[in-house]
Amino acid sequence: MDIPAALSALARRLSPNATRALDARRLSGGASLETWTFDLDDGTALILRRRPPTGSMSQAALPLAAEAALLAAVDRRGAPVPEVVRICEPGDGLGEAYVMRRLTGETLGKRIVRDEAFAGVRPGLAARCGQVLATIHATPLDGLPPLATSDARGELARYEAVYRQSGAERPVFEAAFRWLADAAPAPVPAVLVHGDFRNGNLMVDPGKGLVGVLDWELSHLGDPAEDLGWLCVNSWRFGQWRRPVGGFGDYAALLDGYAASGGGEIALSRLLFWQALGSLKWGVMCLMMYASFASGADRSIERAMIGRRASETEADLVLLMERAA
């Protein structure tokens, strides 16, 4: 498929004053999804979001135009996101796909924790994040497109069965799965949930801060703490784990800024909860992309590497689990 072409056929239902395309490429990354950049003719800058026919769908994962109208809806509760320009339909020659307008700023993890460029805005990070958050759980869900429905305990189940099953004996794991189903706090109102909200998520400016949060693949309605939780796992701190928030950020400011915000008060301990469910989520990821590159099915050596992060989240685990006790 020749992706350049369309991209510059579909240029005047992007923008009226377009006639092409142009500098159109594929970014790096998305084994199931492609990111492709580009600009119109007369100055708009563009992403594309596309599943090609070859690329794969877990079962988490919405629809591409699921994902589009969920931006839609929390660009119009004031979310910092990309706008959507348009959803693909059959004959713009795209398939499955969607594009929106391109932000500008980072989204390495790793150097929004580290250089000396965002040192400015690092220290607000935590709090805007918080704000953001309460944004989104805000937004009303008459009108959103059907979404699954998870709980601390559905998904304590869900990703203990997926353990089960690849037949690995990791006695960290089992203590935790124990420890956490003793643990699991009762359910809440569900709210939407964006699923993966965690610095490499987030796009950030220099002078801006907090200017967009991608990637809503696997967005759901859930427990508000969950996204909290999740922003705090150890992995997404890139190293600078004294700040458990994303690696730029302490509790207090997260919890705070999320209800000055109108998301209501957080436990700090049901946020701990999901951040340590999030860890051993992370873990069993972690070993299934392994088990996927020890079978031949995935031999990237992005899938081994990765495995061989468990080891990382168990010692999360343990010290999660010492901490409690």
The other form holds:
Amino acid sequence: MDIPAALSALARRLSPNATRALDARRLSGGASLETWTFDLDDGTALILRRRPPTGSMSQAALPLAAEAALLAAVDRRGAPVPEVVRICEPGDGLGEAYVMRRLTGETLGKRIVRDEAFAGVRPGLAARCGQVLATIHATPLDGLPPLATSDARGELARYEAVYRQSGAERPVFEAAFRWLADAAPAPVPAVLVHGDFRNGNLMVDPGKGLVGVLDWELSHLGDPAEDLGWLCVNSWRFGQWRRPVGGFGDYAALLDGYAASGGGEIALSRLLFWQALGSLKWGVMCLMMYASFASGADRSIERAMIGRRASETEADLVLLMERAA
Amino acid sequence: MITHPSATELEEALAAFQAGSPDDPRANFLVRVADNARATLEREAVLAPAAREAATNRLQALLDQDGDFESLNAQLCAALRAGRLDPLDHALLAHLRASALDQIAIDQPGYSGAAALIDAGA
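Same protein, different condition: the form predicted alone was shown, now please give the form predicted together with the partner chain.
Everything in the complex follows now, all chains and molecules, and the chain you saw is the first one.
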């Protein structure tokens, strides 16, 4: 399939004054989803998200049309997301795909937590994340595309099953599964949860701060504290472990920003439960990705080595269990 | 023995690894992963024997039993799974802390969680 040609053919429908697409190139990314960056000849900067015909769909991932519908829904609420320009139709020749505006900013977590350029926006970033999460979580559920619902106990059961299948014998994970099963908070009414709200999926501008929340493919309905806890998992603090919120802020700033924007009071203990579950999930995911090496499905060095990242979550979980003891 | 992956599996993956074009960002990323795997194997060769012996000694004390690392570690996992051992038991957590620090020293010595754990224990 000639993606640049198909985008040129679509140019007029993406922007009234455009006649063709320029500089279309694929950004490195996952095998199941392609991301292309391109411009129109009237200067419009765009992104194409498409699933190649051979692209597998993981169980949890949303269809792209649903992802685009979600972006549009939270955009209407005022959340910072790229504006969806077109959900592609079969006649567009791009397969399952949509086009959105290209935001500019930094997504590399290491730079956001360390570079001098972001020193001015870092102090306000945790509160801003709270504000944005409150906005996302307040999205009316009527009219959203069909989304899976999950809660703490369901997630624990799902990941424990994956862990059992791995054949690994890791006492930190065994202890964490039992501890978290006992500590699971009472369910609350489910809200729209981003599902992967972490440093790395946040686009930050050195002057404007958080300008874009990206990668909505794991969105679902669930406990609002899930998103707050996931943001605080140490694996995405990029070395800045003393700043629990994404490596750039403090718990109080995140929770206060959340409450001040109408998100309601979330107890720190509830956030910490989801943070611990987040570390445990990431640890099990590392084992799961290693399993594709062990089975022979993907014998790459990358797939082998990812298994050795499970131990980072063990260190993080021990610390959280010591605090709870 | 360290598993998921074992040192043998890392050696196999390294033996099969072929560097791609230096112009390709993905190929460059994989070269760094391979370098990292070699460094991990070197650290494991140096550190794993003593870590294993220390873990075995801790497990013998914790479970009040003799045995090798694999059988004692499997027993500990089974006891936790069955609820026979409190997951927040202090002696258990002391063992898990020491094991986690020894393992991260092999897998990812620069990982910040190790510094956080050491700081909390100070």
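Positions refer to the first chain, counted from 1. Nothing here was measured: the structure is a model prediction, and the numbers come from that model. Basically, rigid core = biggest C-alpha set you can superpose within 1.5 Å across the two forms.
The two forms, fitted on the rigid core, differ between these two forms by less than 2 Å at the CA of R13.
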